[in-house]
Each structure stands twice: as C-alpha cells, then as structure tokens.
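Starting off, we have a lone chain in the form predicted alone, written out as structure tokens.
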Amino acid sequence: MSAFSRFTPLVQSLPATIPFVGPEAIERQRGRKIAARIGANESGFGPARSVLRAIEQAAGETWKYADPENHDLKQALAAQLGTAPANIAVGEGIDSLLGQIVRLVVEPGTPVVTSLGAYPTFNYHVAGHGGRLVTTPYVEDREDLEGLLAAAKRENAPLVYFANPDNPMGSWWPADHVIDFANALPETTLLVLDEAYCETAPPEALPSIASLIDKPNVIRTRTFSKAYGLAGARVGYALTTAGTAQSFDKIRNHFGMNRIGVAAAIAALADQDYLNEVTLKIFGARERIASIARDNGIEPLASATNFVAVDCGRDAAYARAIVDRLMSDHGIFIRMPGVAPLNRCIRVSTGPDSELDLLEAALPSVLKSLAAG
C-alpha cells in the first residue's frame, strides 16, 4: 500500500505549499540574521504599552482555554464599530477566517473569482477545498471591479474575493464604488471584502458599517495584525449579517483563540489614542519609503496600506535580484508580488526609522551593483 493512499485524492493531487516564505526560514536558508524586517507587512512599531500590560496580566491565566463564544471581544468590537455582537465572527486571524469561508461555500469544482496576483493565502484555501480559481487581471495596478463582476456573473460563481485596500499593490477603490460592486453582485454570490488594512486607508475608501451590514452575501474581514501590532497574536474578525455570522459556528474551532491574544485585542481596542499615533507613524514611513525610492530612480505607487509597492521599471528578474541582494548583502528583508505584471515591483513594509535608515543606505549600492553586473 502506498504511504499516501490513506489521504483523499484531492489532497494527494496538491503540492505541499507555503504561500509565504517566512523571514525566519530566510535566515536559516541564508545563514544571516535579518537586520531590517520590513517585508511581511507587520507593524514594526509594535503594540501599545497598555496592550503589553494586558498581555502580562493575562499570561498567568494562559492555562485556561479562551471563552469559546468570544463574548467580551465581540462586545468590545461591537461598541467600537457601532454594530451588534451578533454581526461579528471571531477567528485566528483573517487567514483562518478565509479558510472557514471557503469551507462554507466551496465544493470540488466550485468556481471562485479573484484577481490574478491577489492575496495567495485565499487561493491556497480554495485549492485545499477543491475549488476552481477564476482570475481577472489588475488594471492600472488596481483590482478590476468590472472584471470581477463580469467573471462572477459569467461563471455563476458562489464566491468572489476582493481586498480594499489591496495587497500586494497598496491600491484602493472609493467606498461608493465598493458599495456599487457589492450591490451589483448576484444574491447567490458571496463577497469576501478583505479590509485587513482598513486602519491605514483614507476614510473615503471604507464603506460605513451600516452600508453593508444587512447584506447576507457580504462578509468583511478585518484584523489586529497590522496597525494594532498584533500579528503574532492571530486575532481577526468578520462583519456580516447575524445569520451569516452564525454560520461560522458550524465549522470553526471553538477553542482556537488563544486567551492572551484575545486579552491583547480587547486592550488594543480600548487604546484608540495609540492607534491614532501609530497610523501617523505609518503614514510618515510610507512617505519616507516613497522618497527613498524616488531618490534611487524607481517609482513608488500610491498606497493606502502599511507598505509601499515600488515599480522598479524592469521585469520580475530585476525585482527579484533587488530583493535577494538586499537580504544577502545587507540583511534587509522585503518581498515582491508574485505574478506578472505586478512582479516588476518590490514591496517594502513601513517600520521604524532605524530600519528605514538601513534601507536608505543599502539600496543605492544594490542598484549600482546590479547595473554594473
């Protein structure tokens, strides 16, 4: 008997995939420590001191499971967002919620619409449940709403994924366009509106909570991993109708949330002064990354996220060479989009001045060495 015959045919057909190679793995592969960790869209500014105190206080009770109903976190989110706790589902980061959403909808062969080059972890979940990805290309470095709508209707797709603001390009659509897109989708199509970067977006990019909360075929996903500085805590949430939110209870890991992470998220919501402070730092870092790029003759794209995509003006091989040389020669970790034509760019996360200082010093020599080579 084959060692793998115990697995389903679907699982046997899939490659073992890690959508993102982590900086720790890169350190192991390269044998070099990372000096500037500005590639994973984390917040190098970290969480608020009030959150760190909450983590310390919660650590002594980490022997307990977290509340499987996530009552206190839902109450805190509802109060902050102006909605009801019943409209909220909590999960282990957006990545976990995306997997649950796909599980709710996708069967083998189900068409799922997304943008070519958009967040690869969503695609990973679709493949894992046997879905059939249908992609539409970016237009002018933005996800193409008309293309997504046309594909969803053409395929009679029960699921479509759209991120606003977008990863990996940092682009965004105004709220009225997003609402029109959601309203134009067939009622049979569930929209995943990924708003992981909502705290760093301009206000005009975000539909109000009330504008979409009554649509059972819209799920908005958000996270504490970006502006709140809690990527390692793995706390995300979904906003939707009460009926759709309750559907998560059929399949979620009811004891999946960690107690310390939940305490950290509740404390983060209570410290909006820090959120305002850190978003200003993110805005400033975006401007500095853009300035560093322009000073080196490459073009930053406008961004509504905590990173900046930079058009290197050539092809994927050149962008990859910049990414690799920054790491191998200087210990600077950045990433790049994975699909043409987006992969002509590199992507730099915002971070403290000390790390951007390293980028500013290293980038000219990397570009010079590539030009000489």
The other form holds:
Number of protein chains: 2
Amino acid sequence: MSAFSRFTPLVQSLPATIPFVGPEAIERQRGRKIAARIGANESGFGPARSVLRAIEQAAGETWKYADPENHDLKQALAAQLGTAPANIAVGEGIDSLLGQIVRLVVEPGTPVVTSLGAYPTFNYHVAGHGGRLVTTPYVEDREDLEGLLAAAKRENAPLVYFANPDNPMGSWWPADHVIDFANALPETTLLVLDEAYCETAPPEALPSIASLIDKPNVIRTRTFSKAYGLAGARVGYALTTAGTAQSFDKIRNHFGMNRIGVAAAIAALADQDYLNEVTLKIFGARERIASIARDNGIEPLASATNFVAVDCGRDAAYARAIVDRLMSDHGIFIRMPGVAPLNRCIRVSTGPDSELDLLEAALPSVLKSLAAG
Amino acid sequence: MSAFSRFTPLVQSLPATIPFVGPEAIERQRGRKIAARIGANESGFGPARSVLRAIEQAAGETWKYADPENHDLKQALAAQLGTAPANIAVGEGIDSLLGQIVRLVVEPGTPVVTSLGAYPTFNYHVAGHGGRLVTTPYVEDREDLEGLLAAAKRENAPLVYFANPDNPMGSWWPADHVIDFANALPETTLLVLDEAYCETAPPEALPSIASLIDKPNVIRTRTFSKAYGLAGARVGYALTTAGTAQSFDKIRNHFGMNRIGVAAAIAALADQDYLNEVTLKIFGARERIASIARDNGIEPLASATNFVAVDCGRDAAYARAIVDRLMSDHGIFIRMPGVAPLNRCIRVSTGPDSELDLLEAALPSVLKSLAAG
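Could you output the structure for the form predicted in complex with a further copy of the same chain, given that the previous block was the form predicted alone?
Every chain and every other molecule in the complex is listed next, the one we just looked at coming first.
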C-alpha cells in the first residue's frame, strides 16, 4: 500500500493502531450480533427522556455549526459545579481532551508518568507525540500514588496521568489522598486527574472543586459518556485554572463540537433527578454483577465506577478465554485489562437487567467448558 | 491568569486565537439576535426530512460510542463515489482532518504553501504545529495554480493547500487544470485539495475520483457541512490512496465521531433526491444574492459554492463597515475575506428567501448611510 513518502519521522515510526477494537468491529469479525453490550463502560440505561427530547429539538438546528465558545454549556457546568466558565475547557470527549493535553506538554522524548495498565488511549496519545511512557505498577489493584509521585520526581516529568476512580480496575482513593498527591507534585508537573467515573464514585473519593481549581498544574477531566448515558455524543470537559484552560484555545479544533451533542449535554446536566435515578440503577447492577461472579466462584473487586472488574483467579489466557467465549458462544461483549497482573480479571460494564440476565445464564457454561477444555 | 509553566515552547509561543468568531459570540457581543444567519456558509435550507428522521432514530442509541472504524459510512461513501472504503478517512469535519494532515507532515519550521487569504483554519493548524506559511497571491480572484506550484518547488514544501471551488471567493478551476497541477507537483509534496463545496460546483470543475485516487500525495477533503446541511453534525472525509488514508489511523481520535452525526451523514448520502433539490435552491439563492448586489450597484463574483463574494468596489474598511452595519442595525450576519485585495468584498451565504428578503430590504439603507457618513 503506497503512502505519501514524507510524513514526519515521528509519524513514520508510529503503528496504525487503535487503542480499542469497537464492538461493531467485533460483530463484523465474529459474524455474530452482540446481544449484551456490557464491555465499553457505556450506559445501557441510556440518557434521560428529557435529553432525548432535547436531541429531537436540536435536530432542526443541526445545519448550524455549534458555538465554538461553548458558552451555554460552560455556563451550565459552572453553575452546577460552583466554578467559573473560564475554568472550563470543552472537548469531543475526554479522549480528545487527553490528546490536546498531551500535545500541550509532550515533545519527542518527554517523560510521561502513568500506571502500568491504566488508560490505553492516554498512552496512544503520548506515543503519537513521541513521548516516553514511564509506568509504575498498581498496588493491590489500585494506582500507586506514592509510586506515581516518585516516578514524576525522579524523571522530572512534566505530565502525570491518574484516574480516580480507576479504569480498568474500578478502584479509588479517598479525596484527601488525591489532594495530598496533587500538592506534593512539583509545580512543573501537570497532573491529569481523570474523573470520567466521578458520578458513580462515593462522595468521599472526590476532591471538592475548590480544593484543586487554583492549581495551574492540575486538570480534572470529566465526561457525559458514562453515567449520563451519552457516549455517542462526544462531550467532555476539563476543569483547571483559567490560564491553563485558555491554553486549549491555542490548539483545539474550535468548531469540533457537534451541536446536538452539546444540546444533549446541557439537557442532561439540567436533569439531575435522572442522574440520581440512573446511578442507583448502576449501583444495583454493580451488586448484581458481583453476585453473579461469586455464584460462579470468581471474585468481584469493589467498584466506584459503572463497571466491575472480576478476578478470575488464574492467568491472562484464562480471562481472555472467558471474554472470547462469552462473545463467540453467547454474543456477550465484555472486555479485560491489557497488562499483568490486572489481566487476571475480566471487566463487565453495568447495564439493564435484560443484559445481565444473559451474562448470568451464560457464565456457568462458559466456565464449565473452560474447565473441561 | 496563571497557566501551567511548562507547556512546550511552541505552545507558549502561540496566541489563544480562534480562526473565526462564531455567530453566537457575535450575538452576545452585540446584544442583538441574528435575524438572517447567512455568514458561515452553512445551509439554512437544512438537511433532508429523511435525515431528521434518521437523527430521531439514532437518538435512542446515543449511549453507544460510534464505530471507531466508521465502517458503514465508509461503505456508503465508497459505493456512492465508486472507490474502496480503504481509500477513505473519516473525521470530525474537514477542520479536524486538516489538523490531522498538518500534524502528519509539519514540524517546526516546515514550509507550507497556501494562497494569501485562503482558509484561515488551515493556517491556524499550520501555526499550531510550528510550520512556516508561504503564501502566493490570488490572481483575478482565483487561487493561482502556477504560483502555488512555483512556491512548492522553490520551498521544497511537503504540503500545499488548494481549495476548489475556493473559499472565500467562490471561484474555481476546471478539472483538467487541477489534475495537471496535482501531476506537476513533486511526489514529495502532499496536496490537500479541499472540495468542501464540491456539491455546488459545475461538474467540469471536479476531477473524477479515479483521476487522483492512486496518488499517495493527494488528499481530497469533503464534508456534510455545506450542501447536505449538516454543519453541526461534524462529519467530513478524505479521499486518497489506502496507504495515505491509513496514516490517519496513527494519530486520529478513534472514538471522536458522534454517533448521531454519522447516522445523519449516512442518511444524507442515501437521499440524493434531496441533494439535487437543495442544490437547485442554492443556485437560485446565488442568483438572488447576485441580483440584490447589482441592484445596489455592487458587483457579485461568479460562484461555484453556497455563497457569493460581492466586490463592494472600495477598500476593506468599507466592506467591514457594510458587514458591521448589517449586523448591528439589522441582525444580518455575513462575513468578509480577511486579506487584501480580497477584502474589498463581502461574502454572503445562500439561504432561504426569508433571510435574503431581509438582506434585500437592509442593504440599500446600509449603503446609503455609509455614503452619507
């Protein structure tokens, strides 16, 4: 296949990878429709009815570009969070914001600290800008704050990624530990505190907005993709100082947001009753996934997210076999962590009872077939 | 305002600019609602009814991420264009694709050739990657193919931008000139042939797909934002060799597309009857803008796009005053080119009669007030 011959040396060195294979691609590869879509930490409970109405209303205006300043969404977020619109940057999901943050900080060879087995899409962006990943292992299935701090100092790294609650393990740190960690980092190290799963976390895991908002070297990222049920809408935001927030304006795609997605996000924010309702459903589904796991003799990990990591008690090949058979034999799409020792686990997203029913029905036969095999 | 202290030197050197001020921001600045939105080359005719139905249907699935491979959209595009899905890259509008193309090619100091006064968002991306813009002037309000070729060769530039039809002037070159230009460029120069306005161009202005699809150093960009009436949906695509197309996979935000927008684009492609209908409306509106201009003693330029550049016969200050007064006194949003000598013109987007009625009513008094002033 012939490609243009003069892409940058960095680009020429990159593989054409994809951080995750999407469920639709899995369907095409396996020639089998997905019956339970509980692998991508989406929300099968969907968005609120009020959001669907807002989408319908916004459809008639989809011939217009979205407001590049994202004024109304920033106002709504600021009011809800008790901060100022200037403290907010909006992007096409956290993935896009992570790409922008990496671009703001990373040059070829720049050391970037993360946990071994944490979010692959962050690593993808670091590689894409020629950064050098420095990883520190999880300790007891949690990201290791001391390890991250030590690595950041040792490497004089300008960028550290830390998710709280964590993906893929679902674990979390209490807010005071997170604040201490942020304060202990040098001012020359930018902390990305990824809070994609904040809506389903215990309140004591979340630092107050005020506790970190004045630190130019802390960016908290959040999204409408998880509890709000709007993964397909691609709306994420970053919270930081006004100065750091404005830096996104130097490089972002100003007309990149889709108008219907922004309208959906504003409507979702306005419907906190639905958010409360759906988080209760997510908590219920977490319990149910945990009990399905226990009934099958495998061990669910405590979760502060919209998924549950389940320790299958053996190696990665075993976990992989469970993931594969659930899909091939039952059309049940789940995922698993990519790196040892996390990859002894499978990762099951919460979803409606109808989908967990399928998991409950399928898991015993899958485990049995693997024991026999 | 305090920002993180250790952004890259390139980022620190960049202004927090925005390529265009959006109409919503203009409304907020002026404290006046827009009555006629005919400035951003959107389509006030809107998308097809069949597209609105597709959006409504897709709304229920907006809790799912879009397929990162964009399989169905690529299949539909390939079938319509008579090429292969592998020849297509999909992105969040042409703006996003331009950002990716620049990132694939440009390092600090890289010379990049464009026409003086051509698409500011392309220039924004070049600046954002530290490239050095080399411009060549328009000749008789058209981009100068000979000038672009000479500049590319002289500078040994790896990247040239050329829009056909052109924005902001609406002018165009016949297909054979475009093909000759592409063939005359060194293989080490990548041509971005921006065809955002292809649907409203005379057929003889468009090279066949086959004529350029085998050239790894040509990328044609197209969009659903113009004639298809889906600017807010953020769906664009690039046509090139499979090898060059795959290079986007090295750096793009794989989960960046919004699901409703992709569904809307697929539905729009399927409704070519509507496209035919709406392009006739656009042609009619072009004629009407031209005749409004002539009735007011100013000179419309021939247009192959969904807008008309109108030569106001004096300097940039005069054109600017017309743009400002139309907005301030009448709520009519139009734009104008940013650079001399193009900025003797105003640029009016096509739109429904109701909006052009407002322009027709307002323009005489605006011109009269400026003559008196």
